[in-house]
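Take a look at this one chain, the form predicted alone, written out in structure tokens.
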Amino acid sequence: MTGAVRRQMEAPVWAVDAQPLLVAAGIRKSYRRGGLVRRRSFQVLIDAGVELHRGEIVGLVGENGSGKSTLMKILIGSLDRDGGTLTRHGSIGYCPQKPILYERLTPDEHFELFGHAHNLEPAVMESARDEILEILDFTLHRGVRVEELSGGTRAKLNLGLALLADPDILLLDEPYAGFDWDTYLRFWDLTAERRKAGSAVLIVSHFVADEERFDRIVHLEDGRTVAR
């Protein structure tokens, strides 16, 4: 046997296959302003795109205001583009920048609300649940209503979400933002094991700090996309 075929046949199944999870090309999106007279259009978007591979992590850094989480919405269906073309394989996870949580609702329960909406197996879901809580480090507030949590406990839970279902595409929207050191040092264990695994996981942020954690980094200025 050759060391070729060798590798080749210990290798995951995923990493043979050369299919990209996600393909964003040429995302155009402009939104219009200003009164019923001077009323104009503001193009944010012009020729945007990412292309994400299984078993990868991709950076898409731009400054604020740069269309980061408008194309970010775009790539997950909860806004329409106005040109473009968009192909998806598989299930997605997203964790958007600011937290869409119940304030009434404890973790517990948003997870349960969640697992219904992934059609999870009652066990699937309470194992992948309580595995998140002790890796995110917030097992003592699962029974705290939302209203009570701090900042960064609401963004640790709103990532546990994103990760429920153990997506084949996470897409995560500042994710990081109000952890504390060691959480983010946790944040980044986590998808880890998701790129192991064969998860492709896209984090959108205005800088990077990290740079040898992503395995590319696609900047977006002025509404364009570049990768570098």
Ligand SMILES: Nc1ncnc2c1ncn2[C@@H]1O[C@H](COP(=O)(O)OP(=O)(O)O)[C@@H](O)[C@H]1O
Second form
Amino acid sequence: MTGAVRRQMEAPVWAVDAQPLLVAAGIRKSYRRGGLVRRRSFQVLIDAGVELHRGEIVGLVGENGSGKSTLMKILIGSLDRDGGTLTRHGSIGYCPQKPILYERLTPDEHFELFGHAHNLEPAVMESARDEILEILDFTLHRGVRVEELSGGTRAKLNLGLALLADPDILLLDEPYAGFDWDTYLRFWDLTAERRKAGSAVLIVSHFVADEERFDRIVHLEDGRTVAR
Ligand SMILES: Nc1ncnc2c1ncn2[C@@H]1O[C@H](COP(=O)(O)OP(=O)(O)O)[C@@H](O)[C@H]1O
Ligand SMILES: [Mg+2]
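I have the form predicted alone already, so could you send the form predicted in complex with the ligand?
Full complex below, order starting with the chain above.
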């Protein structure tokens, strides 16, 4: 066997598929500001773009208010864009900056609901759920209603729901704000595993210390994305 053939056989299956999972280009977005009388438009994104490939962790960084969450919402499709193009291949998991949870439901009930929404086989959902509960260390709280959970545990559930269906693309908006140090480290193990399995991960962060954990960093400045 030649070296080239062996390398090809050893390469992960997804390495053969070089097509990006997500491509956004020239994204524009304005919000309306002010009351009914002095309504004016305020442009947050002027020319933003990002390309995500299998097996990479990309950081999205920028100052507070620079439009990172706005861009994430456009990528996930929950917010309309004013212009630009967006193409996606594969399934997507999203961890919003502000957890969107049901106060009256427990983590277990959330997983069940999301499992149904993603059409997961019950056994697949259960094993993914148990792994997430264990790795993020909130098994003890699985039966407690969200209204009684701490901010840290809510953040774990918020992230866990994004991970549940093992999506091809993970969009995580400041997922570890509120995590303790151990959970923060486990978060990075978990992300590294998903990347190895061929997922593309985009993480909004404003910790300079995170920068070495990313394969690539995209800066959002004055409404434009700049690769660094
Ligand atoms: N729904 C909205 N309506 C009006 N302005 C908004 C809305 N959402 C965000 N903004 C404004 O857009 C800017 C970018 O917000 P955001 O995308 O949340 O930034 P980041 O996540 O980088 O902190 C901020 O000035 C924010 O106040
Ligand atoms: Mg934000």
